[in-house]
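Just one chain follows, in the form predicted alone, and it is written as structure tokens.
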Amino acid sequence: MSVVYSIVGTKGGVSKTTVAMGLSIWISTMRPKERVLLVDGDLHVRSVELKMCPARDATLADVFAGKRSWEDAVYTCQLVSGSELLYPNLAVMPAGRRFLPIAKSGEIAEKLDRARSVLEEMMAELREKFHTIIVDTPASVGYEHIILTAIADQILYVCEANDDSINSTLATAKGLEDFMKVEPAGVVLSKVMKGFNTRPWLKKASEIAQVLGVVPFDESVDDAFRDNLPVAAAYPDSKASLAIKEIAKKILKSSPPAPTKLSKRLDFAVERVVERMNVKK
């Protein structure tokens, strides 16, 4: 049975894309005989895209405008060694650009409207195609961060050691659940420093949900970044990874979650972003 993960950190430079590309490389590596796909749903920054398909023609925008198959954005991981992939059991789905541009309000519900249905059709063929899908969100919570967790049978939340991290994913983790019904995978703390004390924030994090793991933080990840690697390919060994890779020892073992009712959840979802930016359909 496949399952759905939407990643997801409700502020930017949480490491949530760090998260999503490791949780992804290491499932392919401890099921190589399992399809897995990552999504990226992030059409702002793109940093999926990218670091492990830079070369594409068809993208989840062009999906989304009608422009292109499914099949056609979906990609082998382009990460190699020497001639070899790295991860041949591992797609990429890019993000291309923002797929809902600003729009006439009549245009955006309009938008969303086929959104829904492209994402109800796709997801349903991807399941079949996929055992593991991850997709990483945006960062803002807007109508593509919603329509982009919708679609997810759990949400895997990344937030920092800090107040302002955790309570702003904490509120947003209770919205989604209360709204959606989108139950948590768990919650990753991420960026954490050496010799600091996680015992409270250890304890604050899992009001959101059961945390899974702890990321330190590590230059590993920067260096990778300036490369443009994902830090668990670059730096498999270092901390960081070696971190996210117990993270996603947890989840395979973790029990899957029951299949997602994705066209109530997308209505109700598109209905909301309706109403939120106050646009008649």
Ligand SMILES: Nc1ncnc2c1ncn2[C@@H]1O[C@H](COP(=O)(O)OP(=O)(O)O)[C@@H](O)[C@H]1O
Second form
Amino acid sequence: MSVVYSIVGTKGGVSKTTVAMGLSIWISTMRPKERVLLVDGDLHVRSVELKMCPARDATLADVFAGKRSWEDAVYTCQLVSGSELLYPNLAVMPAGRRFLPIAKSGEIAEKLDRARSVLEEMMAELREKFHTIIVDTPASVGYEHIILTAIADQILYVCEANDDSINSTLATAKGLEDFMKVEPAGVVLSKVMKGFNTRPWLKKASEIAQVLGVVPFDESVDDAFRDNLPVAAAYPDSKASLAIKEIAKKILKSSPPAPTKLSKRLDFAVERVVERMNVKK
Ligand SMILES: Nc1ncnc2c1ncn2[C@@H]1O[C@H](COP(=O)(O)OP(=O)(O)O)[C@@H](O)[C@H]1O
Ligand SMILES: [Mg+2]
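Could the form predicted in complex with this ligand be given as well, to go with the form predicted alone?
First the chain shown before, then all remaining chains and molecules of the complex.
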């Protein structure tokens, strides 16, 4: 059975991509016989693409545009040790440049409907091929975001230990649960400084969902980032990487959520996108 997790955080820079890459790496390492896919949903920053499969040709954006099949856009993770692939059972789908096609306002609903059927078909087929699918999402709650959360069985929230990050994540989580019935897998408190009193923040974060772990602020993450590598690959034994490993273990231990009934959620997602763009469907 397959599971789809979207990694969501309402602010930029909170560690979503670091956690998404780390979880994919650790889950693929701990379950070598299973196939794991990391989908890069952030078309603006595209860190996953840059760090895990730079020599890409087809992308998620191309699949949406109907230019390429999803098979073309799935690449084995290119991270190597010498000439050996480090994670042969980990695949990556790069984001590409544009998620949904640009269209005149009158055509948006029609184009969205097409993107929607592509997505439905793609997710059904990906579920056949991969055990775990992790979707990294962008910071803003734009239409890309709505659609990328709609495809998840569960959402893993990532936030920092401050009111801005936790309050906005709480509001987003509530909206997604109420309107789309997407349940949380849990929440990760990220970039926590050494010696910091986490207790009040853990309590606050637990209003979002069960706290699955705390990732410390760790310079290894930034060092790896600058070298265009995920910390879990460059410094697997660093504090941040090991904290992500523990979160991966918890996710693997928990009983998998029921697979999403995609079509209903996509109805909602498309409606919201059209509403936001203020055009008639
Ligand atoms: N635990 C951490 N400790 C130190 N720096 C971190 C940590 N997590 C992320 N960073 C740094 O913060 C920046 C943003 O991280 P990223 O994972 O891309 O966040 P997001 O995807 O939420 O925007 C990067 O420069 C990264 O190196
Ligand atoms: Mg990111």
